[in-house]
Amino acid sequence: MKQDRAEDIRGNPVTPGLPMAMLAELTHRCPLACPYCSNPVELSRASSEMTADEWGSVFRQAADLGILQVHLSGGEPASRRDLTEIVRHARDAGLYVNLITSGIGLTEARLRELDHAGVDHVQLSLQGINAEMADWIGGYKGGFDRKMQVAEWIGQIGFPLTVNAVVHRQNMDRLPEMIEMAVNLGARRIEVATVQFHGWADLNRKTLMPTMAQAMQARAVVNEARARLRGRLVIDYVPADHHAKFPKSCMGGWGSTGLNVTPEGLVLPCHAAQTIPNLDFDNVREVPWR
């Protein structure tokens, strides 16, 4: 059967680059209620989530296309009782497995089980540098203390750790302390991720959007810390798109480096694509990924 081919504006054939990573949104369920959540306002129901075996099929198809790593995300992936089985499927497909988690719902025993199943790396999200800020933003009393305990277990087990520090108007001024916290937790990397305003975050833009002055100061803090901590901590800084000097291609070009799969199986070129009007996306339950 003849296949449609991609062409540029002059009619020349274009061979798209293959993505190297996929974001697997296992569920939209989450014990936290962060106002900056990038999940869609209308969340997927648990009854619509793909099964562990369906995720296994997705992982095998992804690996066949050349994808190297999978980021298990949500919601909170620990909300899935079959998370260990899903991890085994990803490992059996030969993928590098990164678990992106709030830490809520993880015990030491469960982390060791996930280690044996094949998790290679853990990315732990932090909402603040103390319980007062973190629990207020996350809407979960005791959440910060739980995260600190999970971080300790992560270190004991030996997982490489990335701290995901989500920054916004309410906490961006505490960025130096967030970076020092990552060092103290033994993290190899911190992602300073400014809130991007789609999904739930867009509804709370007024209270979350950093000022330009805050954004400029954050850039200075990151540059200083990179120089001071070179060789000890990798620092990635993701500024808000709204503060960019020039327009840029979304995600560096849709599908060029990664693809998203939603809990019910939609394959998206980026996390926010569902919010763009008049676009339709295929479901991997119905259409092979290739």
The other form holds:
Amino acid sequence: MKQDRAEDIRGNPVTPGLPMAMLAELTHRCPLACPYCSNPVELSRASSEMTADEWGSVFRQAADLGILQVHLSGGEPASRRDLTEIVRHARDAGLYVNLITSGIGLTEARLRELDHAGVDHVQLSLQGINAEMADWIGGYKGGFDRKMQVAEWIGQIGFPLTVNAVVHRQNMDRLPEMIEMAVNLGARRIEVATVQFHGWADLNRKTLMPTMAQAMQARAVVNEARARLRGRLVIDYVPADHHAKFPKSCMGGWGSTGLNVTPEGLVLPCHAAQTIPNLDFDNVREVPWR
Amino acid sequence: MNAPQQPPATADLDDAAIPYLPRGVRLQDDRVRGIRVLQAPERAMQLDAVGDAILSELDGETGLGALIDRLAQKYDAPRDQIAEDVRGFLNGLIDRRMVFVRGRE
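Given the form predicted alone above, I would also like to look at the protein as it appears in the form predicted together with its partner chain.
Now the complete complex, all chains and molecules, led by this one.
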């Protein structure tokens, strides 16, 4: 591709958009061990994680680049003891702060600190509709009960809540109950995301890949619930890959709406970018954005 | 699959209703793109001048009727037309949970 003019695969000129959102993988540490984790199979070590101040610098550069929202994720972001400081940096940079968490590691006191630091919105993951399923998928006993407790605190503090339901062959048939649970937890929004088959999920795809019939049923459930719950619950749906004629465009076009920054500062166009051979990515510690 | 049947968007937003931006929804400048945006959970929506004008009036106290009066006066436009625009715009955002109505949370 010529440097002075971006082109698509057919040679048509393309105007690259400014990315609007950034996924900040604060750490790859996590108490859960979900078999579809979006983190790479080679996890980053705790000792290579960027400091809160380094993240602060990245957030300011991101805001200057036109990023509006930061999704603080992991791993489990609550595994970072300095999470509150990181949130404060993100708000100081003027970003909308979305905390993506399993809830494990959050106490009521910590949530109140995060509230004062300026978290705008909390996204709580749900591995299943009961302890049996959720703790099995997450590989963490007691995780489900803890999560329900955290959801209650989130409601008491008043954070807007999104329930993040990752669905796959093992739990997709319980989607109606997951949606019901989101309503009961007081969520404004549920993200029903079918597992994306990269990295860990690809290793476990035999157990996780939904059947075509499950995918069709999930679509019907979503459509029915969207109509019934209009104005109460927003339902975002990420359908299954592999059941369509053509693959989806990755991330709505690499780097055009969002980017990923790994715990050690690698800047990626998507979670799975590093798995593509022969591509090199810059580290924001060495190559600043301005 | 067919899209679900939707009831009319302007169903039950009467003049006494008090619409407001809930926690987690912010009206702000996008200084890089030079536009106004509505920030919400996992959404950043570009606002045109009309949308910005409507949302800027939401103070959490004023009822819809008074709000429409105010906009009609400010922009010297027929009240009916303003009312239709405001109701349509706000109902869309209410459906997407980006605007709440007091007492209906």
